[in-house]
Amino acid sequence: MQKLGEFKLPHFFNYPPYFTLQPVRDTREKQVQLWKDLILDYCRTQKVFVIGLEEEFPLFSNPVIGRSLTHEAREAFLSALVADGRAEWMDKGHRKCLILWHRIQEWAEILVQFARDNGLEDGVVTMEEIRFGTESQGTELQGIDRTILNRALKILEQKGKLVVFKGTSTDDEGVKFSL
């Protein structure tokens, strides 16, 4: 089985006609399901949140067989995403994609179990603590996008369950959990 560093890629991978889209729709559905699959695990085990459409990215070409997806593929795969709401464009021209292989309320829920862990239930954290603090090494908060935590902070503080507070700068920005 390939590898991409230690992310073990699937069986599907070594074979070229899925880099090409598919013309028959049964198919080309089964197609975008493995490879939707195979952008979010990678995501997740990578901890990368956005793909840039005309960007290189690691799992958009096979060197071993000499493929490359087509622009109009890497849309497609990414659109998929959109639709299932695992994934928001960035921008109107389709150049960035948000990759969420949580959806933000599951952010909010790691998020509410962060700070009950880390016994913060009433404690006030900075969002860069949050993201790169020594309480969130090894979890999947380390290195959380700014967008989705400022997301999931933002459905949590609708909920009551802390206040926000913005700082002069983006790396004062402050949390305050009431859990």
Second form
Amino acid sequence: MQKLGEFKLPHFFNYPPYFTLQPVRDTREKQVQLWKDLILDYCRTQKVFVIGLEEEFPLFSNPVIGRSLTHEAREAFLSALVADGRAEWMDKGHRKCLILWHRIQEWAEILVQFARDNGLEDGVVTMEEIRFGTESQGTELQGIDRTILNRALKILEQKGKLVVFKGTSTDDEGVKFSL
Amino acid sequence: MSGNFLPPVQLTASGRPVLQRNEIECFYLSSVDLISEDEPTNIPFPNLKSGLLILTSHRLLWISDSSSSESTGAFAVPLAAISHIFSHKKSIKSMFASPRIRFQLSLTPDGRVSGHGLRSVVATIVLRGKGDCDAFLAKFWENWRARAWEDDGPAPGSSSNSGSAPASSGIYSSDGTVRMVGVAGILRKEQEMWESTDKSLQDAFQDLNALMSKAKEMVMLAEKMRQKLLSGSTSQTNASNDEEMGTKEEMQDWLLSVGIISPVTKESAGAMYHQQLSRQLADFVKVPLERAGGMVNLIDIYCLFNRARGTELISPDDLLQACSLWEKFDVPVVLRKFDSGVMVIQNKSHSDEEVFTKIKVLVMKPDTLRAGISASDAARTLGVAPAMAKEHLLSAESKGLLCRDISPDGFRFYINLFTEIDRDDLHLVKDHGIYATWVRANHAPQ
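Follow the form predicted alone with the form predicted in complex with its partner chain, if you could.
Expanding to the full complex; the earlier chain stays at the top.
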């Protein structure tokens, strides 16, 4: 079985038509489905939050069979994820795509759980601590994308569950939970 | 029809008359009655109403309209049996009535048509439809006077084979004096034949008119050579190896493609042109269709058909019109347009399912599972032209049987695995099924 680092690739990754956008509707639907599942699976396990269409992305080419996705195909598969609400385009030109294997709402719930687990119901924590602190080590929050984190915090802020404030250093912000 | 003494005419599957050797169609008239207006007649002349009348160099052919049930079938009046053609009377009356042409027919005492009959009957051709009566009469006279049927006298097969195509084998095998041995013998014989006909060839190429007049001889020559090759190959199959067979077949193909003796032309058929052309084409495509596995590209047929016609070439537009008329006749072939716009001629009995089954077998072979097939691979296996094979593959793709792979290596097709893969577990390979077969084929050599 072929692997990409730690990631186990399915057999059909070596199936050449998998890399050609299929024109027949039924076939294409199934193909798009398989791509969506594989992209989400890969991003979740490898903690990939952003896919750049013009950059190298390990899934989009298979040197073993000498096939890679065309730009059109990449955009088609990512657009399908966007339509499902599992991804968002980060710019109008569709050059960067934010992958949401957890929706923003789900990330917000994970944050609440994190605060409870660490006794932070009324505590203060910085963004950097959430992303790279000892408390988040080994959890899904470790290394979370800044954009996603900000969006999840905003949801909780609107519900009055926390307040985001500027910290002492300009590039860091603090979070005060009030659960 | 009782008392019908006219000889019947054989019709092809598409409803075209089977012509005699060297017989050429010259004029078509539709909605024609062939009757006898002699009141006190003791000979029961058939009452043939509303049919198609074809004047050939040898005969007058009357073919019933399929729509009219009154009189059916097809009958011939040999020009040889006509003893007199009455000139067309112009009178005030004839301006209003349907034009009529009368001719006298000799009969034997027992009531059969014959050139040396003692009794006679006057038959009348009544033109109910639109048609140039005078032009027909002129051509009728011309053909009757030309006595083309007399030229065939010594031609082999004409007496025993009248009314059927001279296609049966063995006619010419007896006249070969040199015993043929293998291809060398055939080739030597051809060499001799060509030398002996060198003069006629040179004559033929002097100018186009001469060529046209020699065309008939050329066609006869080609047919004769084909028959020789045919008889040669059947008697010596054991002695010849594959290569020899190949050259023979090639030679036969070449000769076969020369050969419509009586092409339907605008001149002869007039308003009936497309209809008759359509029928002739339906008869013609039978052989190429068989050889190509039931489906031929329209462009290929255009080339083959015009090559067989030799001089009376038709335009692509005429061909298309002739093909589209097939829907109206009961012919065994149809014109089919693929989604890509490619047009083909195929047998009515041709089914895509059969082709799909073949393709499926092909793509399930271990090698093909791994590497897919290109249109030219499929063409070799299916025995069709690459363009045709591609159409088959594309329609198999649209049915969900195949899917495509476009890469720098080219355009290839694979068996469709997408439907086989389990969405809930991307890594799951069921023990049985196409996906498992594919996985095994793919991992075996690595």
